[in-house]
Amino acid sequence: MVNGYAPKTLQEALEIRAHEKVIPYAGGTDLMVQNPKNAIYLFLNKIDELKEIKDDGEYIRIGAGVTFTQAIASDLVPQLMKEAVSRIAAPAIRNAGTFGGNLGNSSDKADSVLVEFAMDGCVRLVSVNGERVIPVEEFFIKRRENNLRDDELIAEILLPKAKCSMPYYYKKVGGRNALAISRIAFAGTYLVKDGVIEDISAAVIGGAAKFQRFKDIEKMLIGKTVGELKANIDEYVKLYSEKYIFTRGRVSAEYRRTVCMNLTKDFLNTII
């Protein structure tokens, strides 16, 4: 028998989540698979403040109970999230897995959650005392550990605008044409205007135990020309190279890096 609360109302999940050890739970397409023993549920899936999707001249702001395939049908979604959560499984888990669910289980093979490290997204969490905005990459800590508090919840994620309608990149490397899990995934988005590099992030994720993004290499890309680009990208998919960390799972750290290195090389010629 499944142990739990299904409030209605956002309000009453934080009472409940504030006074009781309740684990959250929206479309459960994780946690079934991890069963915890004796667990108490916290069931979301009744809350409608959770499921929207809105523009506030700023953000997209994407819902943690709002769906992968509501998230596809949707206008405001930009394009390169909705290729990345196309890809996840199939119909039936997009029916039910949620933004909130994905970026909370923490895992470090989560389609959406890349593309929000990709496009400097944050993360609403509010519980009864209050509400904290902070960076995708500050919640996500590494693999099954966030900085998620005990009496919080995932409200929102939030999508800068000015990201959502630049150019992007993504490719998803699996195990096979469908129903992969990513063994390397890689996004980013970019602006050129009049030649010169104006923004450019990139994220992958496959390598290591937590997705991986280097600013610090951004920077030296911004206010370049495409012509200094071009001539000089194996330095700079070197430069990404030595940065990223691989570790050996179902296929070796070699083929991760050859795979990976490949991913940045066709991103960067992308801009070209």
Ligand SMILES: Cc1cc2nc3c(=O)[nH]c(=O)nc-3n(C[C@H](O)[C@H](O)[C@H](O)COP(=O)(O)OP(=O)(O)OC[C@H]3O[C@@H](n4cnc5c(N)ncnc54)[C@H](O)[C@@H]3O)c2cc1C
The other form holds:
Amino acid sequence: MVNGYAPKTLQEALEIRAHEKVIPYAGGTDLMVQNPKNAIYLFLNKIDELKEIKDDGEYIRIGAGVTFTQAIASDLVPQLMKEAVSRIAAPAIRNAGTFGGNLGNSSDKADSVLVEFAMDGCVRLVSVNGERVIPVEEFFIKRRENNLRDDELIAEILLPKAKCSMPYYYKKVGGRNALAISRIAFAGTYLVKDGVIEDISAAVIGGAAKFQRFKDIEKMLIGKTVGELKANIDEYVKLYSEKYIFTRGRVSAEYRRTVCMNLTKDFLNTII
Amino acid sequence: MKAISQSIRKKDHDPKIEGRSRYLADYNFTDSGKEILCGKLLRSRYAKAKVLSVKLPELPEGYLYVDRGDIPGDNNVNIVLDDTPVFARETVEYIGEPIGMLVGADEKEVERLLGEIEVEYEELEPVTDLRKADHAFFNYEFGHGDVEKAFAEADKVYEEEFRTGYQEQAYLEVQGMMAEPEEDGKMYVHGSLQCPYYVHGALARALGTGPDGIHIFQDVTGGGFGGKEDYPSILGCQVAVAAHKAQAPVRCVFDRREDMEFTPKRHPSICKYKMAVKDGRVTAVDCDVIFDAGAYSTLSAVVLQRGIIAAPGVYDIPNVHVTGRALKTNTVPCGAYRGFGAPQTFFAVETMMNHIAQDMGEDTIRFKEKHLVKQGDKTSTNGKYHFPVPLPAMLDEVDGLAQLRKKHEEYSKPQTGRCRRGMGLSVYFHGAGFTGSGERDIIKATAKLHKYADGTVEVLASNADIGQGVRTTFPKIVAHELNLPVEKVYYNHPDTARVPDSGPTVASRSLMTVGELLRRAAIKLRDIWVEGEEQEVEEHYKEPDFMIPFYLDRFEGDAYPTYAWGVNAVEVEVDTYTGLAKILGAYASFDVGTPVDYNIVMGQMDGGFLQGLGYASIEKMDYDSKGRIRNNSFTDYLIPTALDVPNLKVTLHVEEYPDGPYGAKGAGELPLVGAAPAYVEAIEQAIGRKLNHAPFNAEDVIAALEEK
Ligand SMILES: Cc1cc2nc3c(=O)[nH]c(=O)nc-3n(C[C@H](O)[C@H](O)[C@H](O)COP(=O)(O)OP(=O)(O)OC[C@H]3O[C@@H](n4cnc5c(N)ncnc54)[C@H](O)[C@@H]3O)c2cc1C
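Show the form predicted together with the ligand, please, because up to now only the form predicted on its own has appeared in this conversation.
Below: every chain and molecule of the assembly, starting with the one above.
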């Protein structure tokens, strides 16, 4: 028996959330597998407000209840995000799985969350007491741990438009072509104007229970010319190599390291 | 195409597509309306330990526990050597070995109570490294010619070791069996299985009833691939012992993890090969084959026999020496899986031939071609290839499909880009039917046809349709000979109370051997046919006259009456940054004789080939130093998905076998056997490294590239 509530508005949902210990349930693709005992669910799939994709001029806003299939068909969702979510699982899972669920599940292998890290994405969290917008990298602490409060729901993912239009780099490495969890994934964006690197960001999935992004290296690169990057590319690759942490999981740490360094170098080479 | 090859709709098509087929887990009650108790196994937590005590929680009414003390007959499951216990003896020999079974009405409650059982163990030192295993369940040796002399006279001697891993059958339906005590005191056992009479034999021994005290029925079975050859005998005995004690129906259906971790899979292997080359030709082969049998011998004897007989490959090598051992480790017993020992040795011999050719600066394809056996040549066991060997023509067919020779040549040049390509080839056989004289001396198959007064005809045989289509092809053969529409002939799932023993559903034998019995029976029936009368005819297996008798003690004679042949080519593109290999195309010519239904045979060819590609690439499973298998779910044991299915181009080459129905010979296993060597050679070409193990996955590619 599954117990729960199926509110039609966000307000209703927040009221329930404020007063009872419920588990938010979006597409259920993680929850059905986890199948927590004696759960009381707050079903979110009837709430239309959570299913919108909007452009507010500064951000592309993706509702927590937007499915991956919906995002892939949208004109607003940036190409990098589309590419990443189109490699999630298989059509059945993409038809049900949502952005809110991907982030809410707090997995360090979540493919859409990687892109949010790489793009300086933010999350809008709401409760009966109001709302807060925080960077995704603040929200996600580590595997199985996030900053969601007991009375809150994830309402939207915000992707800065400036990043949305930049050239990007993406590669997911799984164990096979479909239904494969990322063993390594790499997402990056960059902007070069008149031979000068104006912006760069990159994040990886590689174990270590988190997404890894190194803003200090990015800061060093910003303002450099493409020529300078080219001349010193091995040193930058080395900087990354010293920072990345790789852990053993379904594949060895050595495999993760080699592949990730190959992709990092390939990314930097793309910029040149 | 012959008329018999024209495809018809499979007899099990509609009920399966419409969801009407009843699998074991679908029974709400028994057919006699009784409630079904749920049985769950208490499993060993250690790879080797003495079981000092089992402390049960207080069991509610209607719940009970059984173990070896409750076995009415004796505690040995009849397989080959009968060393597998129904329930563990004083010591447990692998993680997951069944110690006992807890039975009761409510599954959740049974699970809860199972968790409360306290088992006290005294841990013993397990063997969990095949290289350190020293107990050989089976130890074979054979050969011919003078290997020592050939090595002494050789221009060059090559030595190499090859390894292959586990492969899990990953059938759709997990293992499950049910036992029902009947009014007349008989035990009725049924479930998901391949070999009703194997289960029958095992039950007679475990229950001590003799053959008449039991009968076995095959439920609709969602795939077997060999995995349900021996295992249902073990699980069948366990549920029957429980049902006997409870005097109520007991069913045990595994969950996927249980099935993956604790039921038989393909034997991991280590093959050491030594070959002598003189004047550009291989003059001798000496190989030592080791299979990891696991904790009990189950089917390892016969798997090993098939493996070592194939060890010299399809090559005419005058001097042969082969040793083979199935070694005991404290791990789950390995068993049957499509190919039955041959995928391991063909991987080794094919790769060995490639490496020798490369070292000699010869093209690997041409090198293999010049060594191919032909009709009239001796087999590895001093038998004879009685029929034409169509491999040269099949190679040309595959060349046409794959541009094999051109691409193989092109990709053999050093490559430098990020993505690199390779093309690999394998050439092999699969011995059709049982190894040796088993068919004549042990199985002695009998099949019957029963004609009813209304003119419908029922096939009575014990072969299980496990998806491969015998419920369709058997009636097709009979209808063909009787000139009846195929709707008038039917073949139900077998019940040993009703059908004779036509042998197990194994060794690619059903259609070739039993199909031929049925064809002959149909001719008999046609000759005595009387309209409106009920009639029955029977046929018995007879060994073909041409066969050179096989002696297992010496490995001498015809191990098989004939062979199915395969030529495979696989083309890959490897991303050297990630190690991921994309299969650009997989091409094959298969000779299984006349297809008795084209679609059914092509389904077998495509499916088997794909399973072989999984075995070659991503299907990785291993045990750790404690003897535990961690890849026990579909998240951790990856099999190909629809998106991993390459462009499969398969063609049939028909070399008719005169003693098979309409020229048919063994088909089921062949397509899996040669995929791994072809795939690994393709990877070798792409990355320019010499490789010697399968599966070879992305991680292996990166590791090989990192090696200087
Ligand atoms: C076979 C399979 C393959 C998969 N492959 C991939 C893959 O390749 N890549 C990948 O990233 N993921 C994969 N997943 C995981 C899963 O599909 C994704 O994480 C998906 O995004 C989850 O979304 P959902 O809507 O189904 O979440 P749900 O299962 O409904 O919820 C997941 C978690 O998020 C919480 N949650 C959901 N919505 C909200 C909200 N609005 N506010 C607060 N908390 C919320 C829930 O309480 C729960 O803890 C796979 C899953 C399966 C079953």
